[in-house]
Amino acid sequence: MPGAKDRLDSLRSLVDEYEGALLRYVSRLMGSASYAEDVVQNTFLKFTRKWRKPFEVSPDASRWLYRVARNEALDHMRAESRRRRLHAEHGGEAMAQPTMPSAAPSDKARSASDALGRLSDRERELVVLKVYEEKSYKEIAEITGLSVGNVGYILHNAMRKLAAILGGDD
């Protein structure tokens, strides 16, 4: 049975392997790098409490981390939406949408980001997983709980929308 030091070293390896990718994924999903940090931190905390297998870099660990990060991000976005709505209903100004800080993105990057923002939440999530995170349809299905066929259908339509938006045919 591995000791506490071995377990901590294994956890560090997992964090080193997945933290950057999870931060990018959640930042794109939420549109906020600072919120993404909180979500990813919560994801790793849940991992340490709930993961029963050895802490090691593996496809199972990757899928679990992405699924939990996704669920944490969606929960956070729903809670934030409720807070904004309640604030607006009670006479205050609606809270500003969080924006992701950027280091002067190129015109193409800005156009792509704007186009992604015009997709539905589900479409955007799947495009981010496929294009930016380079996940297979099967991995996306496991992360999102959708069927592989549904993933393909949604992605196909999302990519057609992106092409139309970027091509100016919207």
Contents of the next structure:
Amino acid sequence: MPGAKDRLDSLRSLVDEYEGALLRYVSRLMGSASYAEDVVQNTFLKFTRKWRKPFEVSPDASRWLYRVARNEALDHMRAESRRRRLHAEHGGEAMAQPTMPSAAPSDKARSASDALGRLSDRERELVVLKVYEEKSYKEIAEITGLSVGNVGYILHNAMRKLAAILGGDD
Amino acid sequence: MANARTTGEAAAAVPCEEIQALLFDYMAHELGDKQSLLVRGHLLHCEECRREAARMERTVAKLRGDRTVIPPEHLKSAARRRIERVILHPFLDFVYVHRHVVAAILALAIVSLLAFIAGKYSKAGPEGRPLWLGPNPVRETDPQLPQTP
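Next up, can you give the form predicted together with its partner chain of this protein, since the form predicted alone came first?
Every chain and every other molecule in the complex is listed next, the one we just looked at coming first.
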């Protein structure tokens, strides 16, 4: 059984290894970097409390971290959207919305992150994992709990939507 | 040579819709050898699918080149300290995680202690009256006891 110091050293290496990737992933998923640090911190806190195996850089740990970061980010986004809805219902319509999933695909997006904001949560998540994190379909399937075939199908549709939104022309 | 030409011709005969459904998988290197060959062969012969592939490539390049969201590269040191505290001070972390339960137990303990103290002192009065309320006042309506000679 490793001592606290060994565990601490292993944890530090693990955080060093994954913090950048998780911050990128969560920022892209949420369409904003504002809450990414909170979400990633909570992810590592959960990992440190619940991970029963040694703290090592491994595919298992990576999958676990991505999955928890994704759930934390989605929970945060849902809470934020509830808060905005309540605020709007009580007379604060002026609040800005960072993502705009309801906009029509034919409207020209201001940026790629706008375009990502118009996808569903599931589509956005898969695009971020494939395009930015360069995960294989198999890895994406393990993180999201979808089948490999489903990952390919959703990604294909999401990329067609993105091509339509972004124009695909220079 | 003849075999390659046959494969190319077969690929060209595949409907464009089927090829375009595979384009992103092809670009992501997720297709097997046979399907990759089919898509590659088709692209050599089909201008429309080449345009679609180029559009997909530009879309991916736009996504990757987007600088609207600039993620931080590292966690702040305060966040790292908070994570390390789980290992360095597991008891404090346990208390923090279960803070609502701990607060409820503490509140219950304090209320029980106060009730115990109150009960103890209330029994000490000579007429069942709590000590902290002082001696029992004599009321005018109380019946007078007969005077003994």
